[in-house]
Structures are given as structure tokens and as C-alpha cells.
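First, one chain by itself: the form predicted alone, in C-alpha cells.
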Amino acid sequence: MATLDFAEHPHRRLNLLTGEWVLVSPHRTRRPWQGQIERLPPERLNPYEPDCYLCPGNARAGGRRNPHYTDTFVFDNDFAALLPETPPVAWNDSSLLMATGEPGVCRVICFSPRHDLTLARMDLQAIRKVVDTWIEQFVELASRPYINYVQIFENRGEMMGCSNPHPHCQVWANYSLPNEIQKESRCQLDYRDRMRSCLLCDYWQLEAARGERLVVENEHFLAVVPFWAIWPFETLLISRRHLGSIEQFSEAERDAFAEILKRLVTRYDNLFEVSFPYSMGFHQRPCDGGPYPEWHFHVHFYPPLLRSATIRKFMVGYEMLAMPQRDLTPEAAAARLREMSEQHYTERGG
């Protein structure tokens, strides 16, 4: 009887959160690389930059000036993609051309007044302050009657479209549910209806028991390279307790979230000894007043680097036109990340 070897045979894996498939081609890791090579310059940043529009006391667009903040700092994005005054009206031409107005709010959260830091290099007390700020922003924005979803995300590094290295993230609060949230809502609800259980509660327990895709864990959270991962070193950070959104964290969970974030992103930096680029985003329940018992809080990390700090994985060709595809198996990626030290490479002696 034929058996499937995940390390050798091309195969598809089902993403339980979206219902979509990813093609895995492990044998392709042996091919010579002739694609684009990104040269990442070493980051030599100063604690303060006079021309940085996120540093304390500096001017932003339109003459606004930042306060001399000492921990986190939140402001409405000067070039917001969403505007609160937009009317949520529908437009329809012959049921072929359709559009709707999309009101919302876009904010920026500076993690630290220090221009030269990242989450990986901040201390736990400072990261805990960031966690508290994330929760405050979620609660405040979710309470607005025209806001139905709050997306917190960080783009780290120029490769991921980040225009400023100052440590910061963004919060976009939407009138409508984004596409990925709609897909994850359907799949989590379908699983709950079929299995009378929570999809991610069952999934994290399976991954914790198997261990082969587990990267790091503590009492309240664990991070795995998901079985269906698309990005080379993609990880999924999941709360052990079933909770729908970040404002439900206990004090102990706030501390544990800060700790596991630092441990995970430190491993990323140590992987290729660079300030590792990624897009990170929280996925949590909609905030339109519904109960959403199927929703389980989790965080996606999507890093583009493939084999070294100079080789990037693009989503092109077959991936854009047919389905996502990856060569490095999730098991191999998890093993690489587990091997990494939790002491940041810039802090090593010698």
C-alpha cells in the first residue's frame, strides 16, 4: 500500500482556517536558487533621529508635532486608508458594477521612543506596555457604532513595505469584515457546528502533543509553524484559553503574551542574524455586537525570507493564478526556529 512521505512527495495541505489548499513540494529545496537575491544592509540606527516623523518631539505631516512621549504613543494616521466621515452607502450599476462606502479609522502605535529598537530588543516591561495599548485601542475602537472589525498589524522591514524603521504598528478599524476574517469566521463556525468543539482549541492541543511543528510555548500561549503554512517561516501564535479577542486577556495572559512575542521574534532575528522582516497581525472576533463563540484569538506571522537573509520568497505565477505553493515543509521550518537561541544575536559576547 502506497504511503505519503511529507519530506519527499508533492502533496496538498488544507488550511483549516480558510478552507483553502496549499501545494507543498519538498523535493524542490534541492534545486539551485537563481531567483532574485535581496541584499539586506545591516541596521545601524541611532536612538533618536531628527528627521524621523515618529521620534518624540519631531514634526509629522501637516505641521503636527509628536509629544515627548516616554513609552507608547498613539495617533490617527496622517495618510489614513479609511476615513470616519465616509458614508456607508451602496452603489450598483446593473448588478455588474458594485461598490459600497467604507468608513473607518486608521491609527499608528509607536512601541517606544527609541528609534533603534524592535520588539525583539525591547524589554518585557516595555512590551507589556505595548500589549496594554493594543487592548486599550481595541476596546475604544470596537465601541464605536460604525466599527465592526479592528485589525492590529505590524509590517517589519522595508521588504514588507514598512516605510520607517522606528518600532511601530498600525490599527485599521473597519465598517465591514475584511476578506480573511470572513473566511476564518465561516470555517471556525462550520467546525463548531460539525464537531461541537473549537477548531483552534483542538488544533493547538494536537500540535502541542505532536511537537514537530511547535516552536515556543509558555503557560498561556504557544506558537507553531501551521501544518498549512505558505510563507517560509510562517508561524501561528494561539492562546491556550478559549477567548475571542485581546481585551479578554487576564493580567497573567498579558504578561505571557509579551513574553512569548519577545521569544518568538528573537528567534526570527537569530535565524539569519538580521532584523527579520515580517507582517504580523491579530485575528480576533468581529465587534458588531454578535457573540461569536466560535472565534479563538490568534496571531499570524508571515516572513518572506527563504534560505538565508538574502533570498526572498515571492508569491508569483502559479501562486497568484492557481494556489499557494511552498518548498520548505512546515516541519523543517519549525525545526530551524526551535534551534534558535532566545538570546538576541546582537547581545552575544565575543
Second form
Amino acid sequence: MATLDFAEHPHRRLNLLTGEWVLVSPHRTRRPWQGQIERLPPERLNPYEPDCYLCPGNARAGGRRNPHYTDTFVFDNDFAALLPETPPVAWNDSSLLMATGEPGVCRVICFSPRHDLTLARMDLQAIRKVVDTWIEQFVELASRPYINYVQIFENRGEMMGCSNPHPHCQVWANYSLPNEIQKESRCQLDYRDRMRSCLLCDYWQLEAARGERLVVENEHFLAVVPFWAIWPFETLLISRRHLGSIEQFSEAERDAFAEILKRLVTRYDNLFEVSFPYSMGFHQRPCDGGPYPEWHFHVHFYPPLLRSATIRKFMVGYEMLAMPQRDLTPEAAAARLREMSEQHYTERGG
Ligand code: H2U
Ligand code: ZN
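Form predicted together with 5,6-dihydrouridine-5'-monophosphate structure, per the form predicted alone context:
Next comes the full complex, this chain leading.
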């Protein structure tokens, strides 16, 4: 009987969290590239930038001024995509045209007063302060009656549409469950019903045993290139303990989360010796008051770079019209990330 060779045969892999398939075409990694070459971000930034709308003391849109903050700083997005006063009412024309009002809140969290730093280059104490801020924001927003989901995410790099290199993330909290959360909710609930167990508890233990997709781990968390990764160097960061959301972190888990984030993003930056662009976000239980025992906290990192600092993966053509596809296998991507140093390339002596 023929057996499947992951390094040779085109194959499909199932994403357990979404129920969707990805096509893997390992034999295509050597194809030539004559397409778009990305512009590299500037290598050196100033610690303070007079024109930056996130730096301490500077003016933002609409004339508001940032305080002279010293660690993290949170403000309501001046161009919020969601507004609290919106009525969550349904609208329907002939069951063909459907809409619902979507109340919510959008905030920006600055990680540091330093314009030139990133999570990879901040010290652990400063990242720990960011973790505490994420938790405070989650708790505060989740307690509001019209907020049923809190999405914390970071866009890094111009390539990901980030408007400003100043280290920051966003929080969008709203009334209805976003699409990705609905898919993951359904898959985690199905698994729990079928297996009487947690999907991600079982998955991380399998990945820890197999080892080939593991990138970095500590006592409380581990990061893998998931078996079903779509982006070339995508990772999934999972808590070892069965936690639904970040406010359940112990003191030790808060520290360990800061530590593993720094180690993971340092490896990313070292891969092509560039401030590695990505979209990263936390997935956690909905906060509509339900218990959600099936939900297991995790973080997705979706970086677009493919084989150098200037060649990115595009999600077009087949991906838009049929399904996502990748060339490099997740196992090969994990091996590359495992080889990387955890000392940032800009901080190496010599
Ligand atoms: P990025 O993470 O995509 O760079 O977004 C930064 C956010 O900052 C963006 O959502 C907001 C934008 O609306 N912003 C303000 O709230 N005030 C400003 O003065 C400029 C940008
Ligand atoms: Zn700045």
C-alpha cells in the first residue's frame, strides 16, 4: 500500500481549530521568484520621534495629547471601528439582505514609551507590565454587558498594514462573536463532546511528544508551527494549563508568558535579521457569561515572510478562490526556527 511522504507528496492537512483544510505542496519550495520584492523597514529608529502619535507627550488626531507615560499607555482609538452606543438590533429584508448593529470599543495599547523598541528587544520586566495591562483590559471590557468577545491583537510591520513602528497593539471588543472565534468555538466544543477531553490539551501533549514542530517551550507555555499552518512561519502558542482566558494566569504564568513571547519573537527577528512582520492575536473564551469549558487559551502568529526579508507569501488566486496552500512544510519551518539563537541579532557583540 502506498504511504504518504510529507516531504514529497502534495497533501491536505486538517486545521483542527477551524475545521478547514490546507494544501501542502512540498516539492514547490525551489521555484524561482520574479515577483514583488518588499521594501525593508528602516534599521535604526530613534527612541523618541517628534512626529509619532504614540510617543509620550505628543499630539494625536483631534488634538488629544499623550501623557508622559513611563511603561504602558492605553487610550480609546481616535478612529474606532466600533462604538459603544450602537444598538445591537437586527435588520432583515426578505431574508436575503441581513445586518445587525454592532456595539463595541476599540483601544490602542502602547507597550513602551520607547519608539525604537519591539517585544523582542524589551526586557522581561517591561513585557510583564504589558501582560498585566492586557489582563486589566480584558477584565474591564469583558465585564461590560454589551461586550461578548475581546480581541487583543498586534500588527507588526508596514507589510502587515501597521501604521507606526512604535510598539503597540489594539483591542477590539464587541457584541457578537467574530468569525474565527465562531469556527474555533464549534471545533473545540465538537471535540469535547466526541472525546470527553480538550482539543488543545490533547494537541499540545502530542506535539510535545513528537517534537518535530516544536519551536520553543517553558514551564507554562509552548509554541509550535501547527501541523495545519497556512503562513510559512506561522506559530501557535498554547498554555499547558487548561485556561479559557488570560485573567486566569497565575503570577508564574504571567512571567512565563512574557518570557516565551520574547524568546519566540527574537527567533523570528533572527530568521532574516529584520524586525519580523506579523499579525499576532489572542484567542480566548467568549465573555457573555457562559462557562465555555471547551475553550483553551492560545495565541496565533501569522507572519507573511516566505524565504527572505523581502519575499512574502501572498494569499491570492487559488487561496482566495479555493483553499490556502503552502510549499515549505510546517516541520521544515519549525526546524528553521529551532536553529535560531535567542539573542537578538542587533544585540550581538563582535
Ligand atoms: P495599527 O496597529 O494598524 O498601526 O493602528 C494604530 C491605530 O492607532 C489605528 O487603529 C489609531 C488608528 O486608528 N490612531 C489613533 O487612535 N489616533 C491617532 O492619532 C492616530 C492613529
Ligand atoms: Zn513613537
